[in-house]
Structures are given as structure tokens and as C-alpha cells.
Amino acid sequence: MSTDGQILLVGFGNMGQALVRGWLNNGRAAASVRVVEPAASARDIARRLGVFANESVAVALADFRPDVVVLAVKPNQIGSALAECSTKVDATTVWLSIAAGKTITALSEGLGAKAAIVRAMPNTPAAIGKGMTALVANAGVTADQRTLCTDLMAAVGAVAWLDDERHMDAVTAVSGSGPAYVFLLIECLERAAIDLGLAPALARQLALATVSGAAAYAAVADAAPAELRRRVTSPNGTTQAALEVLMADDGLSGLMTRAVRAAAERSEQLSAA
């Protein structure tokens, strides 16, 4: 990743944890960094980690000029968030929010019309370093500032960007939630296995690594996964008694095109609030 530019992160929990240790294992040195977090526990970290860190904006910007404002709070602390750092920052800098649920158009409002924004929306799995993040911009981004933004989203995974803010309640519901699904996936598996007899601990071990090599397994094979599908499916086998049942007509696609469907209106309705 580049190591140009100067960060100001905003807000420092799981999300912003995983940001930072991603952007310093990729090279990034740690005093272009700056965190703004009100709990002395997690400043404790970002220290630890050899990032400046304090509870005052103002403290972190008395004597540097971030390149971008890294929004990492919880959505209902958006709004105060704006409001420290808008007057604080140049008006070269751009915003990249990944605060649930805000779109640019809220965003707009606490920064300014002219301001350059990026909204993104990260998943779960950025914890280890293999996150999806999705990002989307105004009109006010330069394409310098995409290339900043997507670098650092890219050191906690892969990263997509989108074209029309309307995808991201979408995208919300397919990567956003989507780990909960898998999670459920894997839950549902070891719950079946038990069923069957195996000890509990077998059955985890089996689900876990059923689920984390097929996902592997279809990310770099030369197929689509109904192809992958149909490469393991043998007639009148095992797994074509199994499929016969998930692929019923109020099997799992239905069930989970209806979920996802959920979701995402969820994130419509969330959005608009």
C-alpha cells in the first residue's frame, strides 16, 4: 500500500484497532497516524502500538495537518464528531466514514457541500486482515483521494468501489451482514453433526474447517460456485441427497434471497432515519 498521507482516526474500537495494525503491518509509520478516542483503555493500545493517541481533537491536530479524517464512531456519535473536527481540519482533506447508515447526504450536512467525502462499509473479517470493504464518493473526491482511500481499506482486505450510493444497502446486507450468515452456516452444521452423534468438539472442528476450505477453496478456483457445486455433487450420491433438500423450492436460495432482502431494506430504513 502507499504510505503517503496523514491520518486522523476517529474513534479507535474493534474497527479502528483493525485499521491501524493493518496500515502498520503494511508499512505505514506510525506518526502519520493520529487517534482521537474518549476511553483511556483503547488510547492505552494505540500508545502501546506507537500511535499518538488522545481524548481532544484539537490536542491531535494542534500540530498536524491530516490528508484525511478517518471516521471510525458509532453512528449515533457522527453528528458530534462532525461538529470537533469540521472546523479543525483544511478543506483538502477527505472524510472517510465507515459509520453505519450514514450517507454521504448526512454526512454533507455536518461537513459542507464542498466537502470530499467517502462513505465505505467494511465487514467483520477485517479483524484478521480479510475484510470486504465496499466504498462509494461525491463528486468532490479527487482521484488522489480515491487512491488514499482505498489503500487503506485494502490493508484490512479487499476493497470494491460503487458507483451509485443506492448499492450500499445492498451491500450492507450481502457483506456487511454476511458473516452473521456464515456464522450461522457453520453453527447450523455443528448442531447437525452433534445430532448424528459426533462429540461436540469433533463436530466444531468439522464445520469450521468445511466452511473455511470451501470459502478458500472457491476464491481460487477457475469456476463459479455452481459449478464447484455441481463438480461434488455425484448422481444419486450423498451429496445430491443433501442438495435435493436444500434446493427445494422453500430451501435455502429462497430463504436466503428473502434474509438478505431483510436486510437490506433494514439498511434503507436505517439510512433514511
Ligand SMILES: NC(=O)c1ccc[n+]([C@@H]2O[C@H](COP(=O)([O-])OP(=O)(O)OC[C@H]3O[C@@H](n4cnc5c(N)ncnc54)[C@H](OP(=O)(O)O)[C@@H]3O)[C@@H](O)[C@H]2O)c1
Second form
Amino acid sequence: MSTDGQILLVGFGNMGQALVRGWLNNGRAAASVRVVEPAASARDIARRLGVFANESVAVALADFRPDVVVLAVKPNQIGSALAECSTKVDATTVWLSIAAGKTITALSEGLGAKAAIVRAMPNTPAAIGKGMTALVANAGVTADQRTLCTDLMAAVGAVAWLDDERHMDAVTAVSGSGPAYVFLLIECLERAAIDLGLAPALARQLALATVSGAAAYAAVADAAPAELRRRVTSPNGTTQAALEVLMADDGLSGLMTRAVRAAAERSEQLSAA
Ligand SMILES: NC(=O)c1ccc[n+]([C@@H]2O[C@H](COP(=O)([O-])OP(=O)(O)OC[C@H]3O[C@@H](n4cnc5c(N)ncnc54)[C@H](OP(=O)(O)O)[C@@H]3O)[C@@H](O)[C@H]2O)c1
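The structure above corresponds to the form predicted alone; please provide the structure of the form predicted in complex with the ligand.
Entire complex below, previous chain first.
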């Protein structure tokens, strides 16, 4: 990891655990991370990883000055987490929140207008280091703090910075919720395979390997996905027969646009609530 820095991680659930594993796998020293988490079973997991864990922010910060506080609690737990932490860390600390729908404005209500705040939106594949995280910073965040936040999220996958927080609803709709769309695609492909008479185990193997293999290939190929699609579509062949159905006027493109738009609208509503 290129940037050092001490981390207080608040919330050690699915995403908090994925982050810590990513940090340690990337060479971060366990002593540079402290976890605050109410669940004893989760704290035990942290300790088994060699990371300090306590249920009390005050205890965690007694002899520890974090450069960054990573907020990885559920959105409805953010208020109490901020109340516990905000008076106990230096003004120079950057706050990195991954809570879906919690805007920088909402976070600064608990932290004060001058607080350096980064809002991030990761996704589920972060659990295996293949996540996608979009980040956006407020004006109080320094270049070094941006680098630190980039490093922390890059430990669990790809990162992209936004220059406008309004794009977070679109990001949520594409990469935040997106893994579920791909899971559905796998399910549908599997069901179609079974419908054609293949055994369920083989149907799942074909569907999973095809989706993961195609995505991995598209990520490293020398051409855009549309060109890769054209390259595998022989005139009057089998792929063309399927694509004529998928690319019809009422096909996948319009459906995906409507689905992603619905997610973005919902994200906007939840952020405003
Ligand atoms: N999972 C994803 O794929 C994903 C994707 C994008 C964004 N996110 C965001 O990531 C955040 C965490 O999600 P998650 O799936 O990891 O949730 P989670 O598994 O419920 O983890 C949250 C953890 O924080 C603990 N907690 C609650 N209040 C706390 C407090 N005041 N101080 C310290 N710890 C506290 C919870 O304990 P209790 O269970 O005892 O309450 C729980 O162990 C959410 O805000 C979510 O929007 C998650």
C-alpha cells in the first residue's frame, strides 16, 4: 500500500470485514487498524486477523489517533456512530463513509461544516477484492486524504472519483445494485439451459463460467464490448439468432435502461428521506 495512515473502522459487518481483509492482503500493518463493533462475534473475527477491536470508541481511541475514520455501519446506524465518534477525533481526520444514500450534507450535519468527508459507494464483489467503488469528496478533503481513501478502497477492487455528488444515484443504480442484475442474468441463462434439457448442475456451470469468462475477457480485450459481440456473431449463425431476440425493440437494451433508471430514482428518493 502506497499510503500509510491510521484507520478507525466503525462497523465490522460484511463490508467492514471485506475492507480489513483487503487492507491486510495488500500489506497494511494490522496495528494501523482499529475496529469498533458492538457484536462480540465480529470483534472475535477482527482479533483473529490480528486487529484491535472494541465496542467502545473511547477505548479504541484512548491511545490511537486515526488519520481516517471509515464508517461502515448501516445507513440507519450512521447518526449514532457519528455521535459517538465526532468529538473524539482530531479536526484533521478524514471521514470515509460507505453508507448507501447518506449524502455529504447529511454527514456534515453530524460532523460540522469544516469536516473533511469522502462518500464512497462500493459493491458486493469487494468481498473477493473485485469490487467497484465510486468516491466523491467535499472541499475540505486534501490531496493526501484523497490518496489515502483511494488506497483504502482500491484494496477491494477498482475505484473511480466523481466530481459531482449528484452522480452517486446513477453510480448506485449501475455498479452498486448492478451485481444483482448480473446474478439475475446468470439465473436466467441457467433456467434457459434447463429448459433446453440440460441437467441443473451443468446448466449452472455453463451459465456461471460464461458470464464470468465473458466479463474477464471483455475487461482485458483490445476492443469495446459491442465490437467483441460483433466479432462472435457470424451472419445467420446461432449467436445472431439469439441477438435478434435480445436486441429487438422490446429487448434487453430498453429493459436495462428502464431498470437502471428505476434504481437511480429510488436512490434519489432514499437519499432525500
Ligand atoms: N454489503 C454491500 O455489498 C454494500 C455495498 C455498498 C454499500 N454498502 C454499505 O456499507 C455499509 C455496511 O454494510 P454491511 O453490509 O457491511 O452491513 P452490516 O453487515 O450490517 O455491518 C454493519 C456493522 O456495523 C455494526 N454497528 C452498528 N452500529 C454501530 C456503531 N454505532 N458503531 C460500530 N459498529 C456499529 C453492526 O452491528 P449490529 O449488527 O450489532 O447492528 C454491524 O456489525 C452500509 O451502510 C451499506 O449501505 C454495503
